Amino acid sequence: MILRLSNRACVLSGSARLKSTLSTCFDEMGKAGIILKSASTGIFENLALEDWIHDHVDLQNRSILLLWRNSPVVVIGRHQNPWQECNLPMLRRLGIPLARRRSGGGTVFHDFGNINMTFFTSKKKYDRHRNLKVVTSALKALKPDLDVTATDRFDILLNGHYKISGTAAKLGRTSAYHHCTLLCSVDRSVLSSVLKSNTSEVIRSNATPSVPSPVKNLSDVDPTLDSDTIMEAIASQYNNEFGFDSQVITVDPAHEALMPGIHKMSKDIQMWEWIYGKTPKFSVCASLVVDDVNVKLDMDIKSGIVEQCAVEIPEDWLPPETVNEFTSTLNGSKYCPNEAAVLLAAFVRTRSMSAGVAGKIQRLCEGVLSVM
């Protein structure tokens, strides 16, 4: 079944009923349980989905599973640090993007080798048991003998060693969501490089860790096991489990008219201010050998901007002043690489100074921006 827009009206095909929005198509169709599945495959439209459903839809007396994919990116939890948890350089010479959940938890890899779930019922209905229970046992009704189970801290493992599924989660005031991962292909090379952070040992932060772990695929243990497979047992499971009969609706983010607001959701958890700014204030200690010599930066953060930033060298090498209005120049600034690569590059070119100091000011830019 798809779920698609004509004159700007719901359309559900074998329905001739019209209605404007996504909750009101639900409405009509008076059923209890409602599978979809998203047609995108972009982050930002999928987590905007999420969102909409939890705000907009009458959760009180249904229940919603909603698959999806992702085209390669990484996702933070709500409360964690990016530069403490991946590799930020990386990222962006691999052209993958970062994005902040709305939800708690660590910090994952997705790409299309990966299945994203998440289940939403009432926050009275809220059982990441019960949710889980429906994926390790479709995983077993395709492979009987496959060793798959839950933890207390809501994983899923294979052989009882290797994590294939971490759990996140957001709780309204009356409506609450369970998302979780499932590692079907995941190219683990990536994987393993993007979620190593490069700077994680100059960092002091209470942002909450991601906890590591060793992980493995499922089609390392059976090939067969592809994403549209579990994908249809895990939605087959969900009607089992719960007593529903759901077909699988197939659901585009990018219809405004079928879900009001949803392009303005999608486009704020864009913003450099949501993914970077809501890290929770953190401290940069780094100790920096610029040519030869020894150099300590410290620098403090609050909403992704650098409240105080001190710069330790010895007078020999470069005036006092010259390195008071260096820092001076990064204070009230984004802690940001592209940001401050162009005020340092300014205070470079705006200020007099013989060509040995100007070298030296920017083999220490460099240094600076190593830790960005």
Given for the second form:
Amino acid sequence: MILRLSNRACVLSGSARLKSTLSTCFDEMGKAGIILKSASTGIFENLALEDWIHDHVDLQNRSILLLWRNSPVVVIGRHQNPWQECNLPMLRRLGIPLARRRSGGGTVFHDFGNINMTFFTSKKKYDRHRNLKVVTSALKALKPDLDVTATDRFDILLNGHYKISGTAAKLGRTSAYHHCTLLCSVDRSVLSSVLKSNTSEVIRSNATPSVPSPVKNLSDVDPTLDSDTIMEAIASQYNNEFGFDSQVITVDPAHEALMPGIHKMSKDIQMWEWIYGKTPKFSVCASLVVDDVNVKLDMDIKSGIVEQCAVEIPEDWLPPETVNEFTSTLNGSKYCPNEAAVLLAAFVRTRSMSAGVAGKIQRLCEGVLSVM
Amino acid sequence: MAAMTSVRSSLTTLRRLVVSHRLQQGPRLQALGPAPVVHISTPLTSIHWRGFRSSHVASGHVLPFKLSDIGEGILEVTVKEWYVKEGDRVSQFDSICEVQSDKASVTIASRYDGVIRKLYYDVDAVAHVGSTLVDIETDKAPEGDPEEDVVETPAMSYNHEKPQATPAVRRLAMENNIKLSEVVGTGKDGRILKEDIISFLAKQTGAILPYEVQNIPTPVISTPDTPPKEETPVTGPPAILRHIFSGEDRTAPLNGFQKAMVKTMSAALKTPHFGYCDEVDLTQLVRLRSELKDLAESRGVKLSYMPFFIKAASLGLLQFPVLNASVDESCQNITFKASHNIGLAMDTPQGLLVPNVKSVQALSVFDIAVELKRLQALGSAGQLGTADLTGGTFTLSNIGSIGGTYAKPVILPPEVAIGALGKIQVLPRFISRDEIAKAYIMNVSWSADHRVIDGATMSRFSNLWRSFLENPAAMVLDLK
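Please give the other form, namely the form predicted together with its partner chain, since only the form predicted on its own has been shown so far.
Full complex below, order starting with the chain above.
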């Protein structure tokens, strides 16, 4: 199937004005339901694939199920605050990327032991309960005595208590998608440590908070339930539930000719201005101890940029003019430890100060950077 | 009456030409743009018409745009982000705002073309399904006769009205000396688009591929045999190539990294720099490094030349501590720094960063290589902290790894010296009076603060540094 799609791409890749080629392939297939599987495990490519299908494929008379998995990543909802939701210093140390999706909802951790499912429909056919029924029925078909139920908050609970799936959705003008996760064999120790913020107490914001729940893997109750088995079961249950007869078609999100514009979509969601800059307005109010001195830090951050920065320091420890210059260096910069470090280093270089003061400023910098 | 009919029919046939959208709507038309003075002459009447700019009294129709049903029995949503503000112009299907309900994020798109007049909710406010989100003032009168029989413009020459086009399209036309009134607009309501300008130009010049020039006579290579000044028939001067330049200037504020560089380099201006350049024969060092490479790799570190350059600099600074010093603002005191914290100019995805290796005087070449590896990893991951970025006393820039021979580096305050290393080239050099051999040559360009460093000091330091690198065995004598 992928070969046929590639040939099509060669023929149609001439002009950008022609209708998007993956979309045309779907039209040619003429099926009411299509099941896709992503060939990529990169979060940004997969999120771009979701957006591309949502924007370019006609979903009025057609529904699509997309199955995808990612290498370790933390994904926050559209209107969430990453500083509140996860341990950013730990993510940076472990080299786990952070992504912000376009749908609402809470923060999740993905790795290869997690399956993502996206149900694309027209707005009229948008029905999250029915989609979750596909998942629970598929699991029960594999193991009939499995106690999995969907709640009215659109979670799926195992044994009535452990959350194994969370949901989020995005509605556009004429179409919608509903996606959810499914914990098959995720690394739970990494999950619990990265999803615990190190600075949530100092943050005041109206961003959508996540609701933490106890989690469990399906493989904990039955080791035969691995990701591939479950994906197959979900695909066939999708066909059953909606009366479709689609095979599972593999799609490569890196294939720009087949999906014009997808590469740019993938780049756009990797930008700092999207991942961090889209955080709703919040303020940070922290008490630090630097050199046995109490320092109070107050910052207002809007669109990821520090709008107001105030530091309360005893006057005998550092002269007020130096402190003022310190805070004005941070004003207008990104709330990002790397950028703040570079700006503060330039401040220390260019402002003539004694070695003692320079040392204090440097330790103060480290204190401030620790909350970013 | 007959004249009126002819004017009306000319209007319909010339519908595509530039006729002001506003004028089509009759005398009560209000303009949303600058006030035009329109001179309309028809065979029957001669009317002066002045359009008024509307302020608060909306003359188009203000339509409330209500929050439609989201589905699944949802009655209320939270407004999370506005994409427009009051006064913005929107087209149908443009995104207006983002609302959230129960884990679903919904993008609300405009139903009308027009101007946003009022936003009914703030961010984080709760909106009920069915309530009004925004007021949009539409330009068009919804229905009704265009009232063509009162005022008619016989297109073209009597029309002094500006044709509709965006500022970018206007500039493109101006740059190519095109009158907008002569271009056929294919956009909505006869609006002129960029493609219209381009196709107008293509028709004018007849050249579509700018580099296709006909009949240029090939130059005759004059040899002693051919007669000079051969007259080849010249078919006239080549056509003037109309390059369609459609670029636009783009202004963006400086980002944090750029601001840091501005601050540092502006401060560096205060230092009077002098430059001193030399060349170093690295043949023996190249040999040494290739011998040690595998040993270092077995210890987990890729050995480059930088650790040698850095260690040699530190050995040199022991003899010339004035190069590892700092002058205070008023130039009254000079502080000789004890620690050799040698900075590395690093090219990262974010820009120029200069972390430093602390206390090089106490480190071996291998230790320095380990530190470099750590700093490079942090630098490319964007995780360098203030500890690594501050406290430098002397800097080396290995610009030669990218390219270049000689440079004029800028001293990073509060230091007093910096060295830029060019690329290593393989060049022939005389090894004795008559023999030439292959040599690995690298150029170094030093800059120093002439208030406290003189040329002789810099020269002697450079010679010492060079001697360590040209004869690495000499470094063994000074190992600590």
